[in-house]
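First, one chain by itself: the form predicted alone, in structure tokens.
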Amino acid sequence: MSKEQISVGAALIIFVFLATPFSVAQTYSRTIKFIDANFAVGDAEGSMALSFNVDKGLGKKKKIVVGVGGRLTSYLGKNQYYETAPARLTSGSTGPQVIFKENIAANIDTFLIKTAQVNSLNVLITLGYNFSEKLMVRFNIDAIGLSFGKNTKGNYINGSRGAIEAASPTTWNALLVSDNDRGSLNSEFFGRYLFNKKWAVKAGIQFHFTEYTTDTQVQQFPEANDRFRNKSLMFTAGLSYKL
């Protein structure tokens, strides 16, 4: 998990503290199950996304809601910007305190990728609030998969050198702690409405990882590295069915 989707998350949370005492006294399904198909855009990128989701309910009234569920995302990106990936590098230590560190600009390099497509296959976990049986907000991020794409050329850019280098996404994916984490993994903050039974709106913000592992450790100051991470904020919008 990122810095930036901790922040996500923290902001969901308090705001499901604060909207609490506001919201209607009413108790709802214990589980809600939906599917997902939504589109983000951003500058020079977007993507599609399928998912399926099972969301719980907490305590008396069911409004508090954690969940887990799958999603197949597909990510095109044009001249996009890839940096180096490993913690170890980009914050000099790996483990959670890299949450609090600030990146060693000096040990990042940059890989210049001009048609980026990634795909992936993740399990993802939910965290929510029900503020009425129409209303919800979730945040959701990718946990753990698998990526797959074709293999592309990229510009390997260090300082005023640079190299022409084969890649292709990084195959497996795992949500560890800031830049520990590994792979291609999608997140998101979105409302959804249902507007009758089964079908819903969804309106939010997307927050996606993809990574590219070069075919060679292009890398190599201050040590060899072959895994280059782009991280992506867009605004992102579908549809929901409710099962």
Given for the second form:
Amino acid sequence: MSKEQISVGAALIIFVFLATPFSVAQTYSRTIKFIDANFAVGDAEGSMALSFNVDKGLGKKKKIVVGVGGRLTSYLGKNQYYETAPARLTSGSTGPQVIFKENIAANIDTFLIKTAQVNSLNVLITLGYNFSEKLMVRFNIDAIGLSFGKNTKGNYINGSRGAIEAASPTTWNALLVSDNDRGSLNSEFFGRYLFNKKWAVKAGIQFHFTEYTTDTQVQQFPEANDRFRNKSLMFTAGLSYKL
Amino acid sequence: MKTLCSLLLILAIFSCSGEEDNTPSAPINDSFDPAEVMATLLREGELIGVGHTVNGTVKVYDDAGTTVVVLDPFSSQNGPDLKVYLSKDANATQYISLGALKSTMGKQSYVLTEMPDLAEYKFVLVWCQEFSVLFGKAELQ
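Having seen the form predicted alone, please provide the structure of the form predicted together with the partner chain.
To see the whole picture, the full complex is given below, headed by that same chain.
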């Protein structure tokens, strides 16, 4: 989980606790299931995602929800800059304390990919709040899964030195802490509005990591590395179907 | 999967990509004079375009321990993020970047503080870094 994702999650938790005393006394269904289809656009990049979500209402009023689900995300980027991924290089350590550490610029190299295309299938977790039966906000994040996609060539750039090298999406994805994350993980913060009993629209922001592993360990300083990560902040919108 | 890729490609193309910077096109005339500084000619080659219009001559000099790559005469089709690479092959498999192309027209020189092995680095490339496209190449003899 990145520093930015933690900030969004923390903001949502604070918002939920602030909003609770002012909300109308009403109880909601204990379990809500949605299928979501949405797209996201950013700077020369975009994604499409299809997800299944099971949200459980907590407490007496069921306004606060937690949930799990599954998500297939397909990402495409044009001329995207990937950077050295492992926390041991970006932050100089691998524990949870990397959240509070500044990046070590000298250790971070670039891998420029002309056409990045990463598909990932992940289990997601959700935190949310129901304002009413029709209006709700959610924060979700991929937790574990796998990625696949074509092997492609990229330009490894280390100062004035460089090399063209082949790379593939990192196969295994895992949500850990900050740069300890591995693979490709999607997360969303969005609002959802049910415009009839079954259908809803959703809109928000998507924070999406994608990761490539080069065929050889192209980075050699300060130690060998083959993993490079791109972080994308995109606008997302889509449709939800309530099951 | 092809349909999905096409949809994503359209999405990416029409997303809010930034404006691309082009290389300066005003003619330049670099002041480097090998006779004046008594630089030694190490290698030279003719630039040829690869899918693009690039013409000129590349000369590599040893100027008191520094390597100077001179493009003179030189002209190139314009493009975004054009760089000059000294490369081991024409595919930039392993290269040293000499920096951004100074202009698409006129004599220009690039100084390297190191002395690369020119038996290994046998090509000078005009390379669009952002789009990973080769514009022109010269094999050094």
